[in-house]
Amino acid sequence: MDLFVQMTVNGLQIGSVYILFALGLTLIFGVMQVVNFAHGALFAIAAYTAYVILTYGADHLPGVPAWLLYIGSFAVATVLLGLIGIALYYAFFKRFAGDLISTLIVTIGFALVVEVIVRETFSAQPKSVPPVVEGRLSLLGASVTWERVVIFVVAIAVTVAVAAFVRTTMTGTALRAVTSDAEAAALQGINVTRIALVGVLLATTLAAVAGVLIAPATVVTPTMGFEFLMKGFVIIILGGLGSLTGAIYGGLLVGMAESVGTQMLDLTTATIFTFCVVILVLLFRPQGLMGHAEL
């Protein structure tokens, strides 16, 4: 029973971060038909932003509480990634919207450039981010750090906020319309260009939140964005391309599969186990959990 609870807690925690990451990928693909390999690089930039701010604060600002620096990391990362997202939108996404090959090439190139810059600036050595919340929580026999509890709560809160925004606001309705059929949305008077930019900014915000959230709970490396990116693509394919609800279900499923695999097996075998679960699901639902079958 204790092991089951521990696996569930771990799966929900990492799955909640995967959801944020995958939602950003799904939004970009949905509104612009862009396979955005730059998303992982943005995620890594956010994690390094948290590392710089929290490390600097611990060394030079002993009177400032860690939680305040952490909140500052969210704000700085969100603004920074937003500016980068706007630049990417006007330089590449708007120009190559719908052209999968061109966007694939330019976003991979951007990701490689970011990785080189990060490696040259911070070295290839993994970096540890100072803890924000100390202590552990015992829950039904499972033990989890309070830091991971905070990560889970914030990730779920942001996911709920994004879902509410998409479902209940005029802009969110327009975003869903563009995701479903951009040409039909334009014929209904929706400014597709403006909505696409909103989608890009929402995606960069999700990347910023996910990167800053996970930074204190893991090591920060130049390649961490690529590692999350691969799992992010698995999640959106599993959930159904362009489906926000599918990204949520897919993130939870991959998180739980990874948690079970890690507890029962070694890390490498756990990754193989996770992909086997995904393959099994796609055998019965090739269009993904929430995708629509082709007629």
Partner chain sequence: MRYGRALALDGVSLTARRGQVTAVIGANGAGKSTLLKAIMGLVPVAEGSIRIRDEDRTNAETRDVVADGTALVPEGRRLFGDLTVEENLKVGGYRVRRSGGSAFDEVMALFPELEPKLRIRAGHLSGGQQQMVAIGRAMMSRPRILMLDEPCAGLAPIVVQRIAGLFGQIAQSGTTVLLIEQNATVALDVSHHCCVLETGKVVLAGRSDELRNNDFVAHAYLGI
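Just so it is clear, the model here is predicted, and its values are computed rather than measured. Positions refer to the first chain, counted from 1. Under this definition, the rigid core comprises the largest set of C-alpha atoms superposing within 1.5 Å between the forms. First, how it differs from the form predicted together with its partner chain.
- Comparing the forms between these two forms, the C-alpha position of Asp181 differs by 2 angstroms or more, with the core used for superposition.
- A movement of the C-alpha atom of Val113 falling short of 2 angstroms is seen between these two forms when the two forms are aligned on their rigid core.
- Taking 2 Å as the criterion, Met256 counts as shifted between these two forms: its C-alpha moves by at least this amount when the rigid core is aligned.
Alternate state requested, the form predicted together with its partner chain (shown: the form predicted alone):
Here you get just the chain by itself.
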């Protein structure tokens, strides 16, 4: 019984981190048809932003509470990633819009450059960021940190907010129209460049939220982006490319599969088990859990 509860709790807490990371990834695929390998790099930059600000705060600003530093980190990361996103858009995405291969190559290149710069700046030593909220929640004999609970709640809240924006506002509708057919959207009088930039900024903001919030729950390293990216892609393919709710189901399913697989099998087989679950789902629903067949 204890084991069952702990497995569930483990699955949920892993899932929460995966969901938060996958949201931005699926959004930019959904609205811009970009396979965005840069998402991991942006996420890592946000995590390092939190690291720098919190370490600086601990050393030089003893009176400032941690939560304020987190909000500061989030603000700085959002602006920083937004500027990078705008630069990426004008340099690459605008030219290669809808061209999956080119955007893939460009974003992988960008991620490699970021990894090297980060390593040269901060060294490869793992950095840790203190938690936003301390303490653990005990639940039927299992335990989970409050931090993970916060991540889970924020992931759900962000999904609801982004879904509301994309589905109900005129700008959100225009964003989906641009994704669906940029030329036809232009014919309706939509400023395609401006709307695409809204999409980019939405994705970079989500990367900032994920990076700042996940940083204290993990260790910050130059390669963290790639590690999360692999799981992220598995999750959004599982959930249905471009689907926000799909990212939530996908994240939870992968989290649970990892949690259960680890207990039942040896660790290497457990990794394979997770992919088997994904393959099984895709066999019966090739479009993913929440995807619709026509893209």
